[in-house]
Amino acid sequence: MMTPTRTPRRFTVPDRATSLINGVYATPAADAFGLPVVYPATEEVVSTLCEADAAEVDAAVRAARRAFDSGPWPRLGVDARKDILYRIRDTLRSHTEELAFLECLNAGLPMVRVREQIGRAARNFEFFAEVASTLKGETYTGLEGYLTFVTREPKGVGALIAPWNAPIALASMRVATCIAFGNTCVLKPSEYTPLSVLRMVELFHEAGLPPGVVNVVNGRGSVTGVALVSHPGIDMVGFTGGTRTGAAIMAAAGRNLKPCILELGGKSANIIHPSADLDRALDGALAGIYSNNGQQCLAGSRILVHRSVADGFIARFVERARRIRIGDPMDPATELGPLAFAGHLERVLGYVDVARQEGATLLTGGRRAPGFDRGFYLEPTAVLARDNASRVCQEEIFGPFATFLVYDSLDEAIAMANDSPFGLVAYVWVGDVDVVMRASRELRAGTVWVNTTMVRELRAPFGGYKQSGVGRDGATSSVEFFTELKTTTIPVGPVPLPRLGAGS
């Protein structure tokens, strides 16, 4: 393990992250408050973020308004559509070396890992322009002389925020699903994390995107986003992030009633049942806390293993969790590369104070990674706690950091896993059908897991129960946030109309 000795340049690095607008980078106002973009492997400032003010915003929002009221995007036939997302897929996965390079030095995930996920964004664009092509009306001739026929309509402008823990992933998610139906959309990607995602857009206007279907502002949510969200040229609000700024995200769109959909945190339970394929098991809870550095709401970050078979294996857990290769998230070997920014380092560092203090007792890891002079690197950290109630059950954490809980009976691991404010996801580690039908029952989360980690099915409805998030994204889920339904009633024949004013 050791600190890189200098940030890589394998591809061009912006000197400033400014907005792009209506597929053009805006020139930032002589007074922008100036944001640095940090390497989180080696703390190097590779690049600045200016600010997008309330002006810039609604400049973007403006040529998004313009794109749809009087621009070619949703005026296109279907297969014209579909023609430019397919080429925005093909674009983004030529592109695939240069985006992940800008991905791994901007948010620090492993180059593994990012691969991945620039893949994942490509599919994104191909699997909404087939759903888009999908979309049928409704006729009625029930009503005696009339037919009525129900059509689909794209909804407008919509404010896309994304986190900065999947900057590409979830950025794509968020657009496809607008722009698909014939929506524009302002996006904001987490000041962060802004390379990745400004290269991304770049390469949509490259792959044949109109001007302003897509556009970006950059910087922090108290202004940029802001900014945004209250705009009263938006239609709709799509984000992914923290529970506690959807809240206030929702709040804010609610005072110009702007539908929202949000993705939320989580605190998922990993049911370690006495039945299951232990090995497998051991895999998928090692792989569900350390993968994507520990940072991501699907985590499967409170780990319940059924007294009979717990120590046995939380002691293979520790051992396995201390062989995981930490270093430069450029090499692809590293395992676990740092945190994104230090700020979010010492949030985590500070639950291992609070884990102390409730008498949890700190299994493996707890420290930043011995070996580097700099970088944001936490080494894999996993606790037993004392009982659900504790605050490193119930909080999201968001980093390298497993909590395990013991129980005795499947009453008692389904009370725990529901006994949380989050229901995004959890996972059941069983080799008895009787317990994964009773699981997929009862457990309050949108989507459960049985002998497998985070597989996305794209077909299906995802989202949360309680804090984990509002609406859902999917086929049809996002056709029905996405778009608006239109009924219009003709009628086939001479029908009787009222004559006001016609005397008798």
The other form holds:
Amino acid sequence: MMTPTRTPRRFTVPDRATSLINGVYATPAADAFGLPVVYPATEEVVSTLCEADAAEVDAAVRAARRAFDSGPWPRLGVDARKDILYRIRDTLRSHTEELAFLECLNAGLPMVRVREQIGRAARNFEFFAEVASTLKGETYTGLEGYLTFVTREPKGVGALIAPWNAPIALASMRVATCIAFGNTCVLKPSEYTPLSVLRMVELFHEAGLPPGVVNVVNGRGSVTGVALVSHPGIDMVGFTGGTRTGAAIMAAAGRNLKPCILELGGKSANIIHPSADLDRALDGALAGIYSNNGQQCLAGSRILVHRSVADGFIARFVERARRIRIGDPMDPATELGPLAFAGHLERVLGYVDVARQEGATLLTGGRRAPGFDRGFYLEPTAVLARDNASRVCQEEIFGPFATFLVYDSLDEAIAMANDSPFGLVAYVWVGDVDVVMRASRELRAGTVWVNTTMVRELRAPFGGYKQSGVGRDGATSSVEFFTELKTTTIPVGPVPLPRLGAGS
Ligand code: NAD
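Please supply the corresponding structure for the form predicted together with nicotinamide-adenine-dinucleotide (NAD) (the preceding block corresponds to the form predicted on its own).
The complete assembly is shown below, putting the previous chain first.
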């Protein structure tokens, strides 16, 4: 199939992506480093990112600092803040088509998927507005003669860093959890995907968010990201991205004693138990690895199948994988679009060689999708690994690349699932309630999904064990991270005071 070299522009695409500081686009320095912004389906350069250097990051942090230290946002009554957050929700919803177009143009994600993600972004603002409006304090009267009360206050300026695999959904999560409690922030989207996030932040301002509350800096992690997380003017770091980057960020933030919340990578097990409804398990296994173009932290990328059902299950999986509709992500019928950028396609393809060298069996795919003369398309790929110690079982590949393993007993399946440096989520397809309870108890993962694909319950904590993260998002957990506790103590009657220097 020929892919078009120029994509029809249904909405305005800015020629350049610069920083957005205090609600105004920055004028980049004449010698600002420029990076092409590429549509992964056609390889067309659709815009240029102007990288923010340390001075521009400093201006953004100062703007966020001013908005926090003396601006209206942290001082607004909770209802007034909620009104603005609700207007943000409504504005995002009414711009779904535009945001979805930009998201698709930037990340190459299928249109059907990105529309859902814009809905999710809008919901994030609504949800955390509600959480913030129900914050409670504590009082203590146990100390004789004194009243002590405990209040929650916004923590300050957040440095928020987002990845490219679901730019709007993940950036909105970081921003909503931060600003709903009265904090301000500087957001750095991935250098691969600045466009949709910038437009989203413009829309925040159209919805009435005061300038300086959300500022955006664009650029590579090694320049803009480093300057942001090591800036002394920030109070906390919220990061979603790769595990190695998370470790570097935590080390940089640690030098200034800034707390971090980190949502990192995964290599999640998807256990197919013989008692499962295998038709549903098949749908779940395919969606678990091939949705979002295979680029999702939550992917069920290690599929563990019981030997008694393995042959039939794997054969049906392969047959369906071969029928997945690959194509133009703007086409609502497309199920699998291109990978996000050229280097990532090369990286994922590299794992096909790794699998071969490790003696894995290539079940399907393993090459650039035929028929596409442009774009970073990869066929849905699946391999049968020799054992769980192999690299294709231990490393996050982050593409449409499923790795199968066969097990004989539940003990073995649980041991294999847990034998991983990661612990983000786990899936179990099962019809036996005892197995459900054992899996829930013994799997070392932040979330266990039983007989379902990924479902995000915003009220519940979400985050990873082991190298999949530090901290949790969610109602209670986000309050704990993004607010400070303050204890105030006051006498309720005359209490003796020491009277130094008052003696005769
Ligand atoms: P990445 O770690 O390469 O980059 C993420 C962000 O960090 C980008 O904005 C990048 O510019 C920035 N960055 C890189 N180095 C930095 C540094 N030293 N200092 C400051 N910022 C820096 O990740 P990615 O490739 O964009 O995203 C894919 C990864 O994200 C995968 O590992 C995936 O599993 C993970 N992820 C996790 C979750 C989750 O909720 N757990 C969600 C989505 C993605």
